[in-house]
Ligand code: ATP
Amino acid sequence: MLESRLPLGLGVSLEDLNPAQRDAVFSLDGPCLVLAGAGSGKTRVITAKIAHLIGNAGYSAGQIAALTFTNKAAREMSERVSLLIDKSQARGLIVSTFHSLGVRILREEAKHLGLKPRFSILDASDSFTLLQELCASSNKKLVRKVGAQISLWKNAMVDADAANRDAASEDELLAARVFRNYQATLSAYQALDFDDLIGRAVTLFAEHDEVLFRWQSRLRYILIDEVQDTNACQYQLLRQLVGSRAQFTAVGDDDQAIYAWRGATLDNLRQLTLDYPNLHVVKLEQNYRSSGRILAAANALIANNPKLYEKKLWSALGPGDAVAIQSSDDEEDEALSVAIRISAHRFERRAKFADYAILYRGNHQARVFEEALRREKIPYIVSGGQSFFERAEIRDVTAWLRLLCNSDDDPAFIRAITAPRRGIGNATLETLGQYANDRGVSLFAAACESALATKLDARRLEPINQFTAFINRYEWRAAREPAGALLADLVKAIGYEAFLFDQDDARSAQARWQNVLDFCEWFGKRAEEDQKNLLEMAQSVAILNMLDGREDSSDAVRLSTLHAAKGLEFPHVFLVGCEEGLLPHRPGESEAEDVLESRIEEERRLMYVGVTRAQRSLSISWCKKRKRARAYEERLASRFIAELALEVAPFAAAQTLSPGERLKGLRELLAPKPKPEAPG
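With no structure shown yet, could you now provide this chain on its own, in the form predicted on its own?
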């Protein structure tokens, strides 16, 4: 019999959990699948189950791993667990992303794969640069396409030989050839890319039973968040870790599977029932986020997709506002209308700007809304785009800083020595990488060893010697000279401005160079304020992009893609650009009918994610025409609007007004009212 309270130190009242949530928390007899509808309290279930495992079920924290897909989700989960159990009880608990767990496993077991423990991890930008060289092409679209195909192969556990054997087109043949060379280069560099962090762990466990047994013994209970977003490789890692014991809880929602384009597959949810016949399935259908009318629209929409498991969201929060549907003449009209309606609604409700979100299908839609919000003097922030500190040129400069701070940082070494190129080719770097691997030292340490001369002739060795001497000189100066001036001098000394203009057209290069100048100015001011030298500043450079976290607390309207908005919620949501060809996105014309239908189903799930971000009000808009190139093309309302099956057609009266009249009426609502005249 369940106790009325969980004796977990700080304690959790069972009254805080609904019956389905309690079922999920206390299911410990075998594999458990929790189908968690949008806003149904899945994080509460996961964190309460961790507390129950530690407080009541005899597990130590070090025997438990909770896996998520984003660092933000992992941080939130860790914070919520800390509210449920004492800090001493949580020691050793793993709450991390799949990739972070992969890194942990590979660092500890590197020798079994012929890797040194301090192997390099190439980020997306580093991988792109390498692929661009291997493709021998300046066509960035082609390079991205090749990279995406290689990533899909890795996530599906297809190696280079199989990819080459099964290639079905010229594009796939090219990608397969690049794939083989790409893997050989990574191996020579003693480097892994993002996909390898899981793929190589799967290979490790498949080839070394004793290593697999050690990790199965260490991690005795696994919890997986967003299981519908797992790819084949991540699913295999889960199966390996849980083994025949199968003590795990998978939490997910087939209605929110929106990442097929990066290898995620709903087949994993189907496969769970086949691989684990005694799987206990719990449905969380009570929604704690949205009002009744919003949920009714969401349920009607997603009912048009085939179902793995039937479920229907409901809420005790009352019916709420009607879902509003609005058409606009074009995108400028739509953006201005949304901006003015936000102002009016905020004025009426005494709300904050941060209560509002504008959600769209693609990043390219943001510009016109930014212009409209600036025109109406409404503060906003953009999510789902590129952070300033993630720009390639900023990452190039910070690679030099990282290397000055830590000469054993191999990814920084590779990036610095190739941006700009310093007369050192791939063959030389491969030789250096192999030598470093044989010696068990970092690339920089290997480059400084006199014995390297036995592997490289004098012509190839000279630029490496010049590079290491340059780093050593600046490391000496970094502890003694003002950080801002020294960074500016460093950027000039490496010829970075000329490098940018050699890489790109003049306009793009100038914009990128200005970003570097802005960074140098910021870096110098920050160092002066904090009274730090360049080395001390460089040690904290990895956390510079915490800027994004500070933005989250701003009182500003959020602009976001639907993909980036997953997992978030807002009191008031404007879902824009709901037109055929945009949402659903225009599919490839040559694709097979079953593929097209699958894509429409995913687009419908994306619309569903957008609808279920709204707590109290939801407004959906579409344009009758939209500019494409220099001409306008006619548009049709998205099929998904009709599928919402709304009870009435809100804003019916507004549709009879011209755009100008509609905006005039909204402006009149916001106009300052004249003060009454004083009597007498």
The other form holds:
Amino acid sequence: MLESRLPLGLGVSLEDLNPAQRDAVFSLDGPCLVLAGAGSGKTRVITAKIAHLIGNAGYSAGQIAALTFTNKAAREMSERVSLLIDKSQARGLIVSTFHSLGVRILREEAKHLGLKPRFSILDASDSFTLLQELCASSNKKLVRKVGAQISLWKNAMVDADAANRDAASEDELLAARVFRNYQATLSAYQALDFDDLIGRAVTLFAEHDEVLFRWQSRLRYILIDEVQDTNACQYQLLRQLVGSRAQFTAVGDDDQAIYAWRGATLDNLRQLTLDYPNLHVVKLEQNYRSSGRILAAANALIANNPKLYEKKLWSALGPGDAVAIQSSDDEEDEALSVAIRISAHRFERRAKFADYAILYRGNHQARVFEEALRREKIPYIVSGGQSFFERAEIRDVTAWLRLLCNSDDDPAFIRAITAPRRGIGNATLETLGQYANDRGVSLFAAACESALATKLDARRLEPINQFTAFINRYEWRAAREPAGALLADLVKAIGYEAFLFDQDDARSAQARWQNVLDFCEWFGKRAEEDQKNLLEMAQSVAILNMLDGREDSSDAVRLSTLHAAKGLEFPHVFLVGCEEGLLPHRPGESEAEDVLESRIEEERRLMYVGVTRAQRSLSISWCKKRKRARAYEERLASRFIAELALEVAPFAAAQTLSPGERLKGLRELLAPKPKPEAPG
Ligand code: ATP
Ligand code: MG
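Got the form predicted on its own; any chance of the form predicted in complex with the ligand too?
Next comes the full complex, this chain leading.
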């Protein structure tokens, strides 16, 4: 088999399924659950089933929705499906995340919710700012805690009244109070936050039977990948959509549940069997991804967790390479050693850079690896990192877009009118804010009222009038002109480039300006592909990730968090930073024993996700010390390494050498001596 074979088995057909997978694909009269370990072809079942539904079972694409966990997974699945069936047959198929489906439902049904169809979606940082104001506190930790509590409530479908009634502590009482004001403010802005995208759809369906019936008859078959990570709210949405017909297929793996901290609960998996007594459960036991030794290590590791459902995976791919364990002196040593080994290994196996992934627990771990890879001239892509959309310059531009869509979006108004500053000072803004408050209208509406002239003199009023006229003009054009060109025009018209250069030194201004240009280009391209105008595009920006689309094409090593690597596979995986305190992650100080135990189990599942991403080789590394603040801290190998129950630790001998010697030794050990890849 070629080292460069495409990931995720492009071009699957029904013949390429084993009997259990076929059972799942052909099971059409009632709910079906595929419960199986990593790499057993669950996602393949979903794509094959979509093709089967459309190709053989008489469904039209528009009657099917497949729900995935990330935008990236959604795109990948659409691509896979389009290889199986005709493009024209696939038109109307919904492959999206729960959040995108929520947005789609809410935009169409906005009038039932007292929302305008062009409502805003508040990003995490906007909601943080809002929460900060409502908490009247500069204590970020407190604000984050309140935000997390509100989010958990929303995902558990507890409203502000119930939260207030049932609050069990001072903290919860505060959070409940903030919750109420937070909701009121969102509704004044005509905005929803991320949790609302699903929560509001659930309430909508609960309160409007006719709307629910419409969606039920529109979406006649639902498929869900990674069902173990759905939260109560998402599960509810699923239940509503499938109704009593219960035509759906869910696939998942309880051993890969890694989102408990975001409110996902394995109870949903248990609940499925209770809610749907006729649930057809299919188990898959053959792993097609990893060679034997990797799979054995994964099985041994996860055997340490209590089991919801018993599963045993086997592989017909042969034993393959031994799992390597490597210790390093510190993180720089580790990063350099990984970079050197990738170089040598790639040469030896005639592999591509894209065959390699470096996986870690937290985003902050990426930096040293980036440096080492750059030093070794190895191309790389960081995924699952800080979102591009969180950059200040992108948030400025998207604020303009949001305001064009929804003039009630006050946070967008404030951001747009001050980036760049348009001769409107803080005092003027305060007066405007006061006036809007008194009148009970949004800032934009207030800015358009003629009576504002009684509060502001002509000199101050003039730039405000110019601003509102500008917005109105662009809104008019937005419905008529191509999105990409119009956005470029807008950015130019507001003088954004000069603004960046005024603010920053030339180098970072240039970098930020480049980000804006990249964004405009992506925006235009995406709008063209999806045939959307600027307003329609702007409404989906908040839930898209522009890095999604451009990642896969280039030949580069992938750097990713373990969470973001879920569902993916790579020929060669480096799982780094496997230390106590990092993986498993350092627990909170005040955690009770039972919480601690379940936390370790979740960390173990995360490690399991990492191990099972590897197809042919897996190298696990840890550091003996690591920099924290400015001092080095001693580290211990993760308990999970021992739990892999490996026979030997191949690189252990190198530990007694100095780092310099070791790297030299490594270079020699891995010096290119090309040999053909063993058949896999
Ligand atoms: P995960 O739990 O990590 O999400 P999964 O169960 O979804 O894994 P897939 O990604 O669908 O597994 O499949 C893993 C790999 O095995 C893919 O490369 C896929 O193409 C391949 N595969 C799955 N089923 C078969 C099969 N019947 N024959 C050959 N290859 C298969
Ligand atoms: Mg999968």
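Numbering follows the first chain given and starts at 1. All values derive from a computational prediction rather than experimental measurement. Take the two forms, superpose them, and find the largest set of C-alpha atoms that agree within 1.5 Å; that set is the rigid core.
In this overlay on the rigid core, A564 has a C-alpha that sits 2 Å or more away from its partner position between these two forms. Core-superposed comparison between these two forms: the C-alpha position of K87 differs by less than 2 Å. Fitting the two forms on the rigid core leaves the C-alpha of S327 displaced by at least 2 angstroms between these two forms. Core superposition places the C-alpha of Q466 7.7 Å apart between these two forms.
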